[in-house]
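Next up: just one chain, as structure tokens, the form predicted alone.
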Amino acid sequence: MQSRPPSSAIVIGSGIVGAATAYFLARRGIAVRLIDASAPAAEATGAADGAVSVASKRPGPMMAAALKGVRLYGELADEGLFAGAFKRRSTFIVAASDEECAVLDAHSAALAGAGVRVETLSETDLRRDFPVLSPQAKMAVEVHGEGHAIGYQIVHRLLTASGITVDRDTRVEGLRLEDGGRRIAGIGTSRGSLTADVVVIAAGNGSAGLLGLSGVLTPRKGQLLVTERAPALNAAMRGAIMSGRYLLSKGSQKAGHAPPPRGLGLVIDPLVTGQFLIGGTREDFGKRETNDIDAVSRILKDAVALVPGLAGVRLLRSFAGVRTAVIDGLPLVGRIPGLENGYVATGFEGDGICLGPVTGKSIVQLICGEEPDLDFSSFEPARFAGHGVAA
């Protein structure tokens, strides 16, 4: 840990985590170089569903982190930084089978135990208060105090407020070490060498090559859909709808559970534009540029089964993105083992939008020798100390 704040920093990766880290560094007067192999929010951040949510998080460190992540979004919205870019709303987790009801009962109890305000809606309640839902819905849990944010808009806010210009199309080729491999002296890039007091790697899937963690970090694809505007149906949706199957696809109630090679869940989010964002998949294979008819048709079929009114709404586009996952299901956040001035924040998979700002703030607190807002003990890169650059 730094004994005093650094005067300069390099942040590799300008997705939401890197942009937030750069923003909070700049707020302290630290000179920042923000580098990206492509462009801001060009990868997972730009292809995310935008959920700022604790609803689907597994009990334990991820749920605790998400609670702090949602809270910070609210604070930054109230301060003006995220005003108009963060939409407050509830999430309704809907069960349509006995298996989903059992999972939802357990998950609701876990959320309540973590201090989340939840409300159970019976089948009768749903028929009366949420008529756009299908009769298949057996019960639902409303998770209060959630929100939605478009990733690239948040990145734009962070970069604009900090005055940082991203070094685009700059590929990082490696780290240069000194002091017997204990410090990062600088980085080599496709445009020359750069030096700074500290280096933060927040490069998503690009982090694996820089850290030698290809066996720890893995790409996981997700496919999403966007509909045309349907103002009346949109207005009748009291919040985002998440199927109980989504909990099963994420393994939210099974510690250490890894999703199947292709997990299918369902989230229907009414956007401020009057459109719907519908997702999605969790896949350990496939090209980021492509959607496939099997996934799209199954998502749409499930969406119409839960919200029949969507049958009359046209699909405008489908898109896919590749997130970075860690083999044990928890992100890598903290100091790189063996390096005094090297830090990493990656591996958030589908939780990067929710956790990006609070992670960036917490990493900067760690760099400056302060107690971070997030408890990093479960996310420490040292748990893979036998792997990678400082092994």
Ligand SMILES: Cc1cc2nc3c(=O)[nH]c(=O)nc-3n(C[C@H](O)[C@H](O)[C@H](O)COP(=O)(O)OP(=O)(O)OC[C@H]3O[C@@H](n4cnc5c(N)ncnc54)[C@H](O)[C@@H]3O)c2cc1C
Second form
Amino acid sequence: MQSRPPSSAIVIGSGIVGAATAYFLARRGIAVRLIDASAPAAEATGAADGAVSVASKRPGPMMAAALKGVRLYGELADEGLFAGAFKRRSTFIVAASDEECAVLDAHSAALAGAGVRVETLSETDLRRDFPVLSPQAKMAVEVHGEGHAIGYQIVHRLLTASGITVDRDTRVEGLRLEDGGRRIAGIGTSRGSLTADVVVIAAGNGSAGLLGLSGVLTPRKGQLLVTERAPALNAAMRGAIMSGRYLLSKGSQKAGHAPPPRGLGLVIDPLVTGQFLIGGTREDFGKRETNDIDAVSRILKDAVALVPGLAGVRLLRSFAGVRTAVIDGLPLVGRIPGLENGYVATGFEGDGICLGPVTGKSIVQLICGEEPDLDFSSFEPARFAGHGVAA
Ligand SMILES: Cc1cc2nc3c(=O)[nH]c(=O)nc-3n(C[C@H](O)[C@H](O)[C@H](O)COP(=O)(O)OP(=O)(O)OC[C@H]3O[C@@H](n4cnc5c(N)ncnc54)[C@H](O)[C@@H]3O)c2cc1C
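And the form predicted in complex with this ligand, for comparison with the form predicted alone?
And the full complex, kicking off with our chain again.
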């Protein structure tokens, strides 16, 4: 294992995870090459919603990690790095059926048990304090202390602050090993070879090919909508609204619970611009950058059912992105088994905006031989060693 801080590092992928890793490496004076097959935030990071949120996380390691992720956003906003890019707000998880009320009650207890400040709002509270919600809403849980950030803006902040220029349009084609396969000597790219003391793979869906993990990492598409500005309605929304169904769609209640081929969970986020970001789907099929009328109309129908005032707001655009999911529902973060100087950080599915900065910080702590802020024990790549991740 790398015992002393390295002098140089290559980070593969300039999404939020790679950009954060590069930022924290550079902050320690380590020379960084940040390589991307395309451009910064070109993939999931540039096509995400941006909930920096514990609200929907499954109890256990993901909830614990998200708590640290949200906390770091707050610290970096206070420091100035994320000032103006991280909007603090609550999340309101709203239940519209008896089944959703039951799931929400259990989830609220789990959040409170993890130390999250939650507040239950009865139907009467909602009618009085949250009139923009439709009468369908039977109860809600307010999750305090959360926020929202646009992924590509965070990447821009990280790159600008660290002065890192991304090697764009440079596809990493493979790792070159030495010392009987125990060390990465360098990487082969579409523009030639590069060497460094350590290599971090943060290539989202591109990580599967580099690690031989195509059966373990899977693409999961999502479709989102953005409305025009509607300042009065926006101001009346005290935070993001998440349908209780989102918990079911995301499989937050049971570890290993696979989502349906096309899950539809509703999150309505009032943006600082006065617009609304509304999402979205979780799909294991479909063309990556396309939207389809079925998904768009279902999202709109659900949104208007929960917030009827949205019926008078025009849709500006729809877009789609592809998350990187791991078959067991947990990310893949840590040292690559069998390699002294190789690390991976990917597989955050729908949580990478929240977890990107804290993961970048923690993987750099690991590289430098320190105790990472995040507990990686459940995220260890070694759990898939038999699938090809081992060198
Ligand atoms: C619709 C949607 C909604 C979402 N909503 C949220 C949300 O509300 N909250 C939240 O926390 N998260 C959300 N996410 C998830 C979040 O966007 C991702 O988890 C996160 O952006 C992943 O970041 P990343 O850096 O790991 O990967 P990516 O952003 O996918 O970046 C990987 C980068 O690696 C590059 N690359 C790939 N292969 C190679 C190669 N061989 N050589 C060089 N470069 C390579 C790519 O070009 C890309 O730039 C959402 C995602 C989607 C799609």
